[in-house]
Each structure stands twice: as C-alpha cells, then as structure tokens.
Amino acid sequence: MTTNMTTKTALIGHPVSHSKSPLIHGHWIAKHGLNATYEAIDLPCEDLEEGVQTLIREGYKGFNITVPHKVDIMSLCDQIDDLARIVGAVNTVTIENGKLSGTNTDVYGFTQNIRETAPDFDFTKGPALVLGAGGAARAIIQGLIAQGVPEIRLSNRTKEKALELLENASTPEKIKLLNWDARSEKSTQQDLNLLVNTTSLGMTGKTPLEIDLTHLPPAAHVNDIVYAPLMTDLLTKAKANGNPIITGIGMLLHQARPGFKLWHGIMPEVTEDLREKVLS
C-alpha cells in the first residue's frame, strides 16, 4: 500500500444516523493528520452481507458494527478473538487481504470509563448490580468478571434473555438472576459495591428507570451507560443520594480506541475537548 492511499473505515448498523462514532474518530484522524475516511452507512439487515462484501471490494481497511448486526456479523468473519466469541458479539472488524477478523472493545470501554471516572475504585470490594440483559449487558459482565467482581446480580425485564445470557457466561457460576422487582429490595442493593444500568430505561425518549436506591450504601459508585442525557434521573437520584456516579460518555468514547489503533496504529486519547465536542 503506498502512502498516499487513503485509508477507508465504517461504522455499519441500522439505523446509524443518530451516532457519534463518525464526529469522535473524525477528531481523532484530524488531530493526527492522516489520510483517512470514517463514515456511517446504513445497512438493513437484509443488505448486511453484501454491504459487507461492499466494504472488502472497495478497499476498506475495517469497519465498527452497531445495532442490530452486532451477533450476525460474527458468521462473517474468518476469525474472532477470544474476548468477542466470550462476549457473543463484534462490534470491531479489521479487513486484511479481504479477511475479517473480529473483536469486541466494549468490555475495554467500559472498565477503562470506570477506571479514569474513579481511579481508586475497587472491583473486587463487593458485588455489582447489572441493570439488563442485551449486548452491551454481556460486555460489561465480562469486563466484571475479568476484575474480579466476587458476585454479578443480575436483573431484567425478560427472564429469559437472562437466561440465554448466563447460559454463555464465561463464569455463570459468579452470576445470581433476580428478578426486575427485585432491583430495589434491601437484600440485593444494602451490600452492593457498584450499580450499573445498561438498558436504554432513561435515555432521551424512552420510558423512565424506575428504582428506588434508599438501600444502597453510600460507597456504592453508579454507572449508567446511557449517555443522552449525560445526567439520567438514575445518576441524579444517585448524586442526591450521595453517591458517586460515572456517566456513559466515557465508555462510547473509550471503546472507540482500540479500533482506531488497529486500523491506524496509533492509540488516540480521550481529551476534555472531544467530550464536549460529542456533548454539545
């Protein structure tokens, strides 16, 4: 490949329009001065084979996947990292000799997200609470049990997509499934360590999370990874509460890193200026 080449990635989903990823990796091909293309394309799930094939013909270098491929994608590929097959889904793709090879950087974002928020937070002081059972579930389960949470909760509006996800655990054995009316009892929340939503309860337009935190201990940090608004009725009623909260801005900006380092080679930085820029 000559230097002048300019390289071409994606992002894939449907729909994509509503997405920061083209703004945050268009910052960062900006603020290093590359040759480089990342757009949004809309593809139905129908068009998502061919769309893929698209992408191989004209040279892309690789792509990002978002809803609804992030599962079907993986039957594509010719090769999937531990992590992703783990996680059950690939939201990264590297196009190399027009093959597709797989991973999953949610699980990076979202610890790293806590670790920059609360530098001095402990995973494995006590359990953690999970809020939803979907993909971007999955991923932070996986980045828990990697940190040595001792006990995951589990909780969600279906059983059985609770079920279906503790099945594919790594460590199932570390998962305890309660039921959705029990997010607010003493018994599940008075010991808790961490509290983390990642449905789409509280996200601008969508119906409310309901929850009552009154037995939740101070030091229990709250995360909610909806980031539209940035301040959910959750981290507010956590704030009130008195408890320390980290937002979801963090987790959409640092999952975008490792991507971008695989397809340019250089491990970009998250910058209060990029924040904003995503914020505004």
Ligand SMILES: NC(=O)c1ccc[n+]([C@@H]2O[C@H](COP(=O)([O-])OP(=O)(O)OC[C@H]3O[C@@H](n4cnc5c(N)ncnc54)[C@H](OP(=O)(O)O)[C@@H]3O)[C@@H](O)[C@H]2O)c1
Contents of the next structure:
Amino acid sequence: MTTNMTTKTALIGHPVSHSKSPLIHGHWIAKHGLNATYEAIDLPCEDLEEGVQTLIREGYKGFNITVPHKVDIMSLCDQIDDLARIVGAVNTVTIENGKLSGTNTDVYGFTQNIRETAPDFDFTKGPALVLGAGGAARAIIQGLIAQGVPEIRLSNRTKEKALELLENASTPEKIKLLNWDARSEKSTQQDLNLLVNTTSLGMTGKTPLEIDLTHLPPAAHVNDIVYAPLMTDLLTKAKANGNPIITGIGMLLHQARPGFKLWHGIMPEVTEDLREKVLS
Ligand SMILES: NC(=O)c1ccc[n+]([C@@H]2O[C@H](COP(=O)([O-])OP(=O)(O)OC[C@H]3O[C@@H](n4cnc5c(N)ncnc54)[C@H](OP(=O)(O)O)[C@@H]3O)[C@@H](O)[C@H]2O)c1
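Switch from the form predicted on its own, shown above, to the form predicted together with the named molecule and output its structure.
What follows is the whole complex; the chain from before opens it.
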C-alpha cells in the first residue's frame, strides 16, 4: 500500500546554521522525487532529551547528530551498532516504533572518500600518521584499522586525549603515540604511506597547521579532512611536493549516504553537481 505521508528527517546540534547537511539531503530528496523533509534543528545541550522526545512524538524517521551531541545521544539510544560503540559516537539515528537505533557513518565517509579519490591507494602498504585525537580522529583511526593499515602514528597536542583514544581503540597495539612536536621529524615521516590531518588547524578562522613535509616520501598520500577552505595550506604544500592529495569534502558527502539509505531505502550518489553546490 502506498501512502502520501511525508518522511521527516533532521539534523540536531548546537549550532547547526553552518551545516551543509540540509543542502546535501535536500539535493537527494529532490533528485529522487521523495515526499520528505530534512531540517536543521538547533538544540542546546540542556534540551537534547526533550528535543529527541519531540522528534519521536512528531513521527520523524531519523536524524543526524552533530557537535556537541554525538556522545550524549548514545545514552538516549535503545540500540547502538558495534561500529558506533567502538568509535564512541553516534552521528545517525533511525526511529522505528518509537525506538532509536544509532550508528556512525564517519568511518564509511572517510574510507569512501579515499577510495573514490585514489582508487589504487593501498592502505596496507605502510604506516599512517594521524594528526589530532578528537571526535573525527576516533572514526578515522577505526577506518584505518578496518582497512588493514599496519601501523598508525598518532600525534596530538594534548597527550591525555591521545591516550584516551588509544585505550578505547579496537587494536591499540597498532597505534603508536607520538609527541605533537614529532610530526615533522624524519623518523615519523620517512616511511609513511598516508598522512591525515584531523585537527581543526588550517580551517578558515583557525590557526594554520604548521608542519614540515621535507621527510615525507613523494608517494605518500595526504588527506586533510578540513574542507573550508578546500585547499588547505597542508594540501597546497603536499601538492607542491608532488604528493597525491585528498581533500575533505568527499568525507562530508559520503558520510551522509548511509543515513539517507536507512531512512529512504535509496543509496544516493555523490555527483559533481552536488559537490559544486556544497562548495559554492
Ligand atoms: N570532512 C568531514 O566530513 C569532517 C568530519 C568531521 C570533522 N571534520 C573537521 O575536522 C576537524 C576536527 O573535528 P573534530 O570533530 O574531531 O573536532 P574536536 O573533537 O574538537 O578535535 C579537535 C582536534 O584539533 C586539535 N586542535 C585544535 N586546536 C589546536 C591547536 N591550536 N594546536 C594543535 N591541535 C589543535 C585538538 O587537539 P587537542 O586534543 O590538543 O585539543 C583535537 O585533536 C574540524 O575542522 C571539522 O570541521 C571534517
């Protein structure tokens, strides 16, 4: 039986006005001619529980979660999949019969972006250097482990945060903690296969990421998950050195796909027109 009920979906966070998610989901909703909505809802921390109850009451099919609720939402979920549990954060929820099921799609977004941009890239070929140990780094490290990266060198300004990440990782023996100051050293870079910036350094309005790439092998891929600006100083420097580069926009676009599939039953495509729309 077909119904003409609108499928309601949303993004919750605080703030949310800057988010590209409504644009991405709105693009796919229009493209597939769906009777659906996706709106950004600003929910301060103290309103999270009541806000989620309202979404349930109003018959929402699901929602994405952004900063600062990705961890707190976990205690409101009835079910959390293994991936989100290992990452320690939920960014996508599906509501069925008033029950919340949480997952994390950042791991997929990160991996898929690299696969799409550099189809021949072999994750297993050598060590990866990850700069940063925040929320995004947790998903990225999980993605690297799942892709068979033999060693992950983790360099973060605050060592305690890197230690915390290490303690919660599925295979901590693969992760080697480095001091923040060691990121440019020869012993850190000389055999790298991949370098990923997961810090907010280099983002518009933030301080630049200071790193010397002298010792980085020319074949090492460099990925910056910061996408505003698209060409960060790190990527510009890496490109000038002859390293293959991977921008951060694809991660944002690809992480949105599994949620759309869960809510609407269609795996949407990342197309050039969508990419241009999001970057304009
Ligand atoms: N492309 C995508 O789809 C995507 C997805 C998620 C996030 N992002 C971007 O990734 C960045 C990080 O996001 P997040 O959620 O992981 O943020 P987060 O949890 O707040 O973590 C921020 C990270 O940046 C480091 N950092 C901040 N200021 C620093 C400084 N002055 N010097 C050295 N390190 C500094 C922090 O180090 P400390 O631990 O020392 O504070 C921490 O490792 C943001 O720019 C975000 O927009 C992109």
